[in-house]
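This document starts with one chain, in the form predicted alone, laid out as structure tokens.
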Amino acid sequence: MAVCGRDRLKNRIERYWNWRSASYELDLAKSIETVKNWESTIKGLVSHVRGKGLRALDVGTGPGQLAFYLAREGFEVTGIDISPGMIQRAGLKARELGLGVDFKTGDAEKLPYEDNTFDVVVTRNLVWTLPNPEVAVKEWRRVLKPGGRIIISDGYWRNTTWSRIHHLLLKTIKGFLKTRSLIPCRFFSHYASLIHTLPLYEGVTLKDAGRLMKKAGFQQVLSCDIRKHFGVNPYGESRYSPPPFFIVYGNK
């Protein structure tokens, strides 16, 4: 992809998430149970990391939720996101919570950090929206210290393609009648022209994530038992069933 084309693609993704930042929910907006499940899971996955001055990076931080969990575990946390709107919201929430997280705009596929900088890298619900996920995961490994841990969460969201446009219409009508929200329609209208440039647009499977991590050179790639960590699917229900999601982790 030409540089100018890539820039236009990233700008379009940025514009959508800037708009979405005003209504994007933090975990607490879903339920206290969701907060407890996510926080205890993240805590368990980084509990082996010991020492002073530990640093963590939350890639695609959105409104900063995973960054907050890590900050409460004593990490010096940096959160980056392509959307200035998300970064602004995350910064406001950090001040409200009294947490000193360093939030910055940045590109997940081209991080502005030196090799071997962070002890932990986390990301949630980002891989599906990346034009070059293989490049991104290799980049996340680059900035990890030797022995550092990566934690990736994503899911198979069944994002609507043109072949399933009728599902979008039904979802939009039901969503509008229930919440007066047109988010699904706005999402599709914005991403429709990007579908063929995002290889994992419809969603990410555990197998996809494992393949990306192993190709990037991560060792001991393992996945969490979602049923053990989450009694209730934090992403709710859909027309079919709760969207399947995963948490996978590995070491450099």
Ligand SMILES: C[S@@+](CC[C@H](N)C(=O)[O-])C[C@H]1O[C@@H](n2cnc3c(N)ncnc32)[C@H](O)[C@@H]1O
Second form
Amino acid sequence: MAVCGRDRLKNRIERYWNWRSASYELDLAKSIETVKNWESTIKGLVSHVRGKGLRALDVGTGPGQLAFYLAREGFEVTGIDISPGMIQRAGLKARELGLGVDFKTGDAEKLPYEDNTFDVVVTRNLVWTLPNPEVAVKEWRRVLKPGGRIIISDGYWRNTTWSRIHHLLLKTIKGFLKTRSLIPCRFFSHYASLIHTLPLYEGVTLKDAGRLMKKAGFQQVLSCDIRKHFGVNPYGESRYSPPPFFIVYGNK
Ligand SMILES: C[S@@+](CC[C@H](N)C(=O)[O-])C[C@H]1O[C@@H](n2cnc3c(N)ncnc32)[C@H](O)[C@@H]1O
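Shown: the form predicted alone; wanted: the form predicted together with this ligand:
The complete assembly is shown below, putting the previous chain first.
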């Protein structure tokens, strides 16, 4: 377990992502074009951060993709994730790529770092699965240095709820016929009991993220023009089909 005394909710989330860690990286690597678009977008958003010994934190790092982009930009990077399975994968990948990233298990809502530690904090597709997103975003601001940059990406995923259970059946049948994957079923069996305790479980809108960032005290909160940065929607089969996702950034 990553953090002592953590509640059952977080243990449940951790278990799902431990299981998912075996297949998640393959999904991320599916489109080379998408990987390149992410990398150039993230690099562009931190290009103004210059100096020696700069530190970056990737929160909910998963297999470490964003952490690696920042390491290649010369940052001293830490990646933190609740799932030891994900952290293990990220560590293996770092060795394969020859990149020195410090990967650690830990909770995004209670970071084991001093105030004003990092120059950059990034996070992708984590906010929707947090029980206390407000607490988390404040925590990310706390560990950023004054003037430091935050980058948050997420989307309105339309995650299955009981009222949309029929969509899950369709998704499962389609997925199974195409790739023999049972991921949607497994996802719902883990998350069904958490729906009412995760305020943004169905997905996060740009408005939600902007509100959380402003409430935490971030300044100059702006969003990226997704169409300019991504020729192909990383999450959809057709160009700009839903689900819509966003990248929003701001400064401490
Ligand atoms: C959808 S994945 C995104 C992974 C990675 N950020 C990416 O975009 O490739 C969500 C990740 O958040 C992690 N996670 C969930 N709750 C967390 C928490 N409270 N603290 C830290 N990590 C968490 C999961 O283990 C999982 O790796």
